[in-house]
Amino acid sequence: MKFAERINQIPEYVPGKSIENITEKWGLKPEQIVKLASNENPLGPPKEVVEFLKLQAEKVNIYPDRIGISLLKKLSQYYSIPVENIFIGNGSSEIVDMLCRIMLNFNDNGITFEKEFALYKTCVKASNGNLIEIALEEKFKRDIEKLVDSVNEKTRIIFIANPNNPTGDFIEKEKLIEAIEKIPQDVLIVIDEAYIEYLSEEHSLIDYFKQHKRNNLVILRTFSKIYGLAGLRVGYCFASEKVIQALRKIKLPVNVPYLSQKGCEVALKCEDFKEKSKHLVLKGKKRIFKKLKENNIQYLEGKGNFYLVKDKNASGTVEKLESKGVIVRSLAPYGIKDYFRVTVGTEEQNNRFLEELIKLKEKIK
């Protein structure tokens, strides 16, 4: 069997370890790990979304409508911008999949930062685009400058993920916008915003594209963080009308489950747990900054909901903390390899990390 050429081209995505990878390898019980690999929510889904799903269940043979109009009509409300201004997809990873596909044609530009979320760099590929990878600057910073500069006649797409994820670097609203208004019109540039609730949302770009309605750009949305939802798989994006009409073109006809639909609208009221999320990363993070510093171990903030440590032996120290049951992320297929990333978890799984970190700290420069 001979695969298109481009397949072999791409890299798999390589997920943060489960829970189930790690009691197979080592012999745990799963009540024995905790597991910080994947930027999930510590304290799990809303209690509210839990209860409404529980009596829902018998609702599973009905299949979903398919534009989703009744979340589309709650995130209407919910930031004030038109129903038709709004898409929803199986996580924004398929919203990402879907803007490729619109937007690229063979030989067309796709250009991201280097480090960027792997997803981009996967899907521009896929959709038979070339790939430009702008170069970082010291301790990961993205040169925005660099990336407009780097635009041309074949450039179609522009990934930037604020923050990013997996190095947790942002950049500032303002030098935000100020790159936008000088790439032409017919770029589309997709702002992910899947982490900036951690920030708060003065530093989005949602008003920006409320107020000046530019029909390039997309902010990228999802459920799967601060609300606690990623097994939903829910994403939604911000963008113009037509940008919206040519993904509903190629969306497939029951992508986003009716259950996972209802529990989003449901999740849109839980306010209260938003907070009490984003209250418990920065409540985390000064304290393990804090007992990283007692240790001297190197650390790198980021603003999601995880932070890198410095480790001159990264993969090994991955390893070793996976045996004792605590799973974090590798940073190899990023090629980065004197870091690893942590999601800031309750203080108990915080706590159980430091003091397991702590143990190997000698391996740690």
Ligand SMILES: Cc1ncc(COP(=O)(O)O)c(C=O)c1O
Second form
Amino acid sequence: MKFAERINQIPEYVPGKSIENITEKWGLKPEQIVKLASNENPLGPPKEVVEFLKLQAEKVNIYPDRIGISLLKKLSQYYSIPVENIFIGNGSSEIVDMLCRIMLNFNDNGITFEKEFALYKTCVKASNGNLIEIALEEKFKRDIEKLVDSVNEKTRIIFIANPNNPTGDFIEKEKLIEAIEKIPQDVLIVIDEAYIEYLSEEHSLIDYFKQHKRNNLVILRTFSKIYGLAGLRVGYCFASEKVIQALRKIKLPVNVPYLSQKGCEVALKCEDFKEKSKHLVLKGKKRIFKKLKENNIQYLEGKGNFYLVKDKNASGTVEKLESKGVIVRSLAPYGIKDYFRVTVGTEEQNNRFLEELIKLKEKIK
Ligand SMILES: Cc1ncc(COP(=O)(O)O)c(C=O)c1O
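Just the form predicted alone so far, so send over the form predicted in complex with the named molecule.
Entire complex below, previous chain first.
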């Protein structure tokens, strides 16, 4: 079999380990396992969504609306953005892939930072693009000016996760806007706000998008994180009408399942759930960091529902924690060997993690 050459350049995405992986490998029972590896919402999905989906299950024999008009209208009301400027995808992941496909010709440049969310890199390469990665400063800080300086006539698309996963780095809104205004209008700038709700909406670029109507700005959001609906696979973006039209041209006939669309419509009404999720993360982080400090364990706080723990033998610790039933994320695929990533869980889950980590702490510096 002779695959397209670019396929050999793309490493397979390494997701966080699943509960099944760990039960099999270590002979543990599912109820003994605490999964803090994939930045999921530990509260589960909103109850209202689950109840509604049970009632809707009998309708799965029909194809849903092609563009998901009912959910688009609800998103339009929620954000006060016209339907023509919104697109829903099978997770925001699908939209990342589609944006690459509408923008990149062979060997055009797609720019992002080093240690930025890995999917951007896969998708740029899979679309025959030339990936440019901007080097980071200390402690994974990103210098947006460096990125602006790297833009040239070959640049077609730029990806910035804000906050970034896995590093948690956040670029202030003002700096981001300054950079956007320096970048030529024919370069698509994608700001991925998958975790922005854990900060607050005032840090989002949505207001700027609404006021300035920049044709080359895309804001990406997801129902997978604060809404607790990662399994429904729904993401959405706000963009100019032209970009939305291009996405609609290449989309598969139906990309988001009926139940997923319906579930997200209900989720948009679950403000209390969102607040509770955010509060859990903020309160959890405070307690966790206090405990880490008391035990002389270094960490990087970052924004979002996760943090990094410093450990000179991160992979070894990740494996030892797994053997105790605590799943955290190795960052080896990102080339980060001295930190591992942990999702903020429920108080009980956080305590389990801390207990097991502190038992291993002699080996951590
Ligand atoms: C920064 C970022 N963007 C996008 C995604 C993809 O989310 P989804 O495809 O579930 O919407 C993730 C998932 O972890 C992420 O961390």
